[in-house]
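First, one chain by itself: the form predicted alone, in structure tokens.
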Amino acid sequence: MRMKTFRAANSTAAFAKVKADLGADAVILSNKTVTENGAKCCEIVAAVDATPTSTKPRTKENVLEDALTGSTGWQREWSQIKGQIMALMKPQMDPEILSPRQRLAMEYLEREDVDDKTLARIFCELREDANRSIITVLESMVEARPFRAGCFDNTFHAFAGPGGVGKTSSLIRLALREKKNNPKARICLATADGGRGKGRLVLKHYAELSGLAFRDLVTREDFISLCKESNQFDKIFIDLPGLPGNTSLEDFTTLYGIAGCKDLSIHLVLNPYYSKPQFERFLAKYKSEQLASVIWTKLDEACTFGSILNMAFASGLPVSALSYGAGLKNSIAPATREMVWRLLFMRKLPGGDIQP
């Protein structure tokens, strides 16, 4: 990571400075006002990916070389072996094995998109048992921890994800219903996105309407006055930006002074339309200790919902909140596992629409 220190009269013209030579992707380190020569400016502290650069011609055989040669070896070796061992047990899942009931329920999660990892470890449950509901199997793969008081009592909650996925709209969705709840919660949002992204001001104007407190977070020291103050608020949002290149979570969360938070917890958002390949992109990028759900949002976008069983039995983490709709209200269920089996199985939103 490459970080510079840019000093303008103010921190318009200081953030402009960043941007220009850093990009829209750097980080925000520091945003402090300093003394240069008996007057006082903006100093701004700004982090980016560091890219080797090549002296080779940008060739499309430079470029395929590149990224082969980037990935790491264990990287490719392991996705040899994983590719090597469902080839092998593929022919072994003999569909004539399970009863007709069972041979049906496979046929259809295979339709939703249900991943061949996750089917076999399904077809392995079933196989010892003729008599076995897929539903017991699926009990034991994914688990539902509904976003509400007694099962997320801590005071943050930061929303993470891929840009466009929804984390704004998720946050101020979860807020909205936590203060429809209970009207005398003290709620705040806060964003970490260095005051350069339309979620900001959404944020805000919702905060404003709403009789919310809003922060910016734009250094370290911004998420260290929040601490200080946060025994004045029982809830705290926090919007974090979609992380650029090869930034992980835990970079970002160690950056900000976040990942030293005990009362957080991180809900990783997503889209289930993604492709297999980026579902595993993600899941490696926003690995964290303090990842703690998965909130699925656009559910009435999707076609199938395969994913989520597939990021359930991938990553071990619980379904928090199920998001439908364009609006903001009543648009975001707790989780429940029963919710799931009727997306899944029925194509029923939380809200009671069919999908088609």
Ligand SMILES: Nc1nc2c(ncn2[C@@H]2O[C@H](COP(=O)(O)OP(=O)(O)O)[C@@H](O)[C@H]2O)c(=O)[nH]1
The other form holds:
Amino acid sequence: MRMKTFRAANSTAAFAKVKADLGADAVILSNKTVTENGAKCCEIVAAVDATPTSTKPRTKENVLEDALTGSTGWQREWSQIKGQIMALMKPQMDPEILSPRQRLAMEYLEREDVDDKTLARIFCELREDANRSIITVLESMVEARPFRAGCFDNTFHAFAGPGGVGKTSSLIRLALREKKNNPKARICLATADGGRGKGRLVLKHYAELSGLAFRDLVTREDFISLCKESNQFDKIFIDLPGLPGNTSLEDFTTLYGIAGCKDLSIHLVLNPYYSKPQFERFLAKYKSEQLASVIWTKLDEACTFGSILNMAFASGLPVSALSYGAGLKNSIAPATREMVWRLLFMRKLPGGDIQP
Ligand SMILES: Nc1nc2c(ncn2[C@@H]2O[C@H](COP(=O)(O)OP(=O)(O)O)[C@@H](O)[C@H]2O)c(=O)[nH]1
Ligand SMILES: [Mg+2]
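The form predicted in complex with the ligand, contrasted with the form predicted alone above:
Everything in the complex follows now, all chains and molecules, and the chain you saw is the first one.
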């Protein structure tokens, strides 16, 4: 057994070092907050079986062969199978079966980047009844659950998603909104994104400016302390870091002890203009029992909104908020179904602007 100690600004960064150095099979022996040069940081002791898993030399030919034989695992195989199922289904999706109005709606959605899987489901519903409106089908596929009091009553709300997607901005905007609507609300902003610097400072700044509490989450010890004082707060908003390549949300929540917290919802923040394989990757990477909604940001930079429908269908998650501008004022709205329909069918942003 090979044992090694890793230090980094927070658990995520330390865990990424563990994986990069010892591989995915590494076992974490301890994970604690330590002080280095006066600053809090995370120290992980990890171990791995000394026997190497593969003896194959990493020559150019071997790398190419691995790639071509699909050694990236079952995900690739499954996506190939799905592709084949769709290829078999497509000729069965005869548009002539639909009423002209339904056909027009299907063609429209295809142009708006609604994917084949979602279109196939809509088609199957429509062909049962020529009078069925597409909106009633979509209503069964997309739920809106506005991010406001009464809809998400739990205390902890964590914001996850790729780096730069708009997690910190959405968190601040929603926290300030909550404070404005309910000035007596006791709100805490916490960051597990300490290593990145800027996001943490922005969060701290807004917390101080608006009279909100602020906490740093460097390791699970900090999360445990926050849980202990959580009855002092009505809402705790947690800013999560963009997770490094091979770290999943479940790795992260387990590492921080967040996974067992029943009073916590995770909101996945996404932009509508990622590519299809990228969305599939996010679905696998951010899979979690605690995922409660999707927040769509940078709508003002998108020109189609089909991915909102694709994601709702693939994940079963409701849409909770829509962000449509870089500024902190008047740029986020708790989502309603009408807003989603207006985006999808009129490219109209919640603020009223229409996208070209
Ligand atoms: N145009 C536009 N920019 C946004 C939106 N939301 C966030 N941003 C910008 O995107 C950048 C990254 O946002 P940030 O919240 O730091 O992302 P994070 O890395 O996920 O926390 C910042 O410059 C934000 O101002 C939005 O809805 N529209
Ligand atoms: Mg951030």
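Numbering follows the first chain given and starts at 1. Given the structure is predicted, the values throughout are model-derived calculations rather than measurements. Here the rigid core means the biggest group of C-alpha atoms that line up within 1.5 Å when the two forms are laid on top of each other.
Enquirer: Does Leu22 show a Cα shift reaching 2 Å between the two forms after rigid-core superposition?
Expert: Leu22: C-alpha displaced by 2 Å or more between the two forms.
Enquirer: So that I can tell if Gly316 moves, could you say whether its C-alpha shifts by at least 2 Å between the two forms after the core superposition?
Expert: Comparing the forms between the two forms, which are aligned on their rigid core, Gly316 does not shift its C-alpha by 2 Å or more.
Enquirer: Note yes or no: does the Cα of Ala292 move by 2 Å or more between the two forms after the core is superposed?
Expert: Where the cores coincide, Ala292 shows only a C-alpha shift between the two forms that is less than 2 Å.
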